[in-house]
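Next comes just one chain, in structure tokens: the form predicted alone.
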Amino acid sequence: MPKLLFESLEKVYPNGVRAVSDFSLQVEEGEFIVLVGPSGCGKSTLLRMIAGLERITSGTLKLDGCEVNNVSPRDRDVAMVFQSYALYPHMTVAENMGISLLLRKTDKKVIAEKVRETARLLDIADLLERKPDQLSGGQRQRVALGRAIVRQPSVFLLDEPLSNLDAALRSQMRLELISLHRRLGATFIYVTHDQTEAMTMGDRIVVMDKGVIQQVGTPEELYRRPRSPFVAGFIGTPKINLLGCTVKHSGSQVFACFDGLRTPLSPDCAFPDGPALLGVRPEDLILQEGGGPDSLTARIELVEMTGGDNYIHLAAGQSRLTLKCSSRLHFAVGQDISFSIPADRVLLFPPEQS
């Protein structure tokens, strides 16, 4: 039995705005799923969905095999983590976190002891009698997490958890959530508009789009077989190249050609001749010294140094395309240079797709 069933989910306001449509997924007992999209795709309206903070317009949400449509948000085995912490600030760091088991009238002594042992899971044991505004960003996403976990639920709803933080402890706070995931063996339905978090986190990730989903995978399936050029655009840093191009047999041969240029595609390709969108991503492109049989050039307009990668931003006639490279290659604006496009690294997309 899954954990979470979604069947054909929606939610329309009453002005009208579907924010989610026909939204249908099976979640197994104690994945880790990733909802990502831009802002306003209906992410967060799902997570406050399955929370039941938002009434849901039509459709069936099951938590384990039980229908909890109208369960009220206290009744459901879930907690959620919310993106400005919604910490109480004049309660102490132990109060925020035993905060619902208080509510539920249970025993003070049982309280303390689950709030200890949560602090102490993740290392603010230290920090229980101060107050939130004594404490720094990653402090106080720990305690919001901890007033979730204390209240032992088997769903996980965390909604852009980690967006007020910086960079560093953003990438610290990944490899956290991870290995408390792991360590609690509880489900996560984690919203995020970040593709390196969903990337790094998921088990799965839902991408979605205008409220409805655009595909679901792994990671890796996501990144090499996208269905879409929107989920093609939207895993993948730096973003993935997409170029209108014209599909060409030739005998045994298949090529991709746009911009007076032209590339081999794999003989096995069953794409019609005629207009494509043709996708490979910046890190596929193969630098070539001197030139080959296959190879295209190109002229350089932008350099970006990375740290360990440079962004080659390159115009080919009218197309735009970025080459990832190591930095510790050099090139000026203005460069010509020479490259390839593996015939197995590339993706087609019909031309109305785009």
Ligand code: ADP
Second form
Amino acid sequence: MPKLLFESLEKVYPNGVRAVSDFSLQVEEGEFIVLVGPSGCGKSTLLRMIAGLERITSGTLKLDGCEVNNVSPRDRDVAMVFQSYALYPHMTVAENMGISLLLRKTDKKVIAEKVRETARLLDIADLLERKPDQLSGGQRQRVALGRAIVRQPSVFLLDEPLSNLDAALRSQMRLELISLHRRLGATFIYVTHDQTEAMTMGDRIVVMDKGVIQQVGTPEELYRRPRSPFVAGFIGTPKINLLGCTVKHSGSQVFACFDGLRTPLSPDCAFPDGPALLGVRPEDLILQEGGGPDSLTARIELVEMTGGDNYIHLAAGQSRLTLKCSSRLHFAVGQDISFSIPADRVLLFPPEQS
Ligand code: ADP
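For the form predicted in complex with ligand ADP instead of the form predicted alone, what are the coordinates?
Every component of the complex follows; first up is the chain already shown.
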């Protein structure tokens, strides 16, 4: 039985905004699902519907096989961690962590033991008597997580939990959350607008836009086989190159032509002759010193050094491309360089999807 089953879930707010449309998804027990998409695409609304904090306009939500559309938040076996942490300022860390158990009239000794155990798990055992304003952002984040863990829910709902942390702490907490998920064995539904978080954390990623699912898949599936230019453009840094091109069959060969350049496509390319949108990841532009039969030439407009990698921004006529290579290679702005695009790395989309 799936842990969570969404059947054509819809949310229309009283002001007429359709925040989520026809959302259908099956989530298995113990999965780490990441909902990702640009701001306003309906991620938080969806999470709040799972938590029971937002009414479902239509469709069905099942938790462990039972419909929960009208079940109150406290009777759902879920716990939510908010972006703002939502800690009570007048309570200590221990009180904040134990509050939900206290409200359920759990024995105080049991609460204290659970809080201590969770605090050890999160490495905050020495902070239990502090108040939230005596904690750093990262420590507050752990307390918010701890408050959810203490309840031992089978589903954790996490709404951009790392967005208030600095970059270094964010990447550390990413790893900690992955390991926490493994240790707890619970189902995680994690909302973010950050594709790096989605790629590094999710067993599966749900890409949303304007309230609608664009694609569901493993990080690798979304990266290698995006179904649309939107998904291709949203997943991956630096961004995928997307160029208008013309497909041309010539004997047994097929080419994509743009700005006087042409690059071979796989001979079994199903696209008819005519306009298309070509997608190629920056690391799939392969430098060709001295050129070659299928090499392309473009002029360097900018070199972005990011540490180990260089992002080389190229101009070929009206087209702009980014090539990713080792930063040990040195290039000058204004220089022409040759590169090739392996046919099996090219993604083609219909032109009207652009
Ligand atoms: P995300 O989490 O992806 O940024 P949200 O779920 O917060 O997106 O919002 C989805 C859409 O619903 C947006 O257009 C937003 O303005 C709208 N929205 C969110 N909350 C409300 C509300 N309480 N009333 C009306 N519209 C809302």
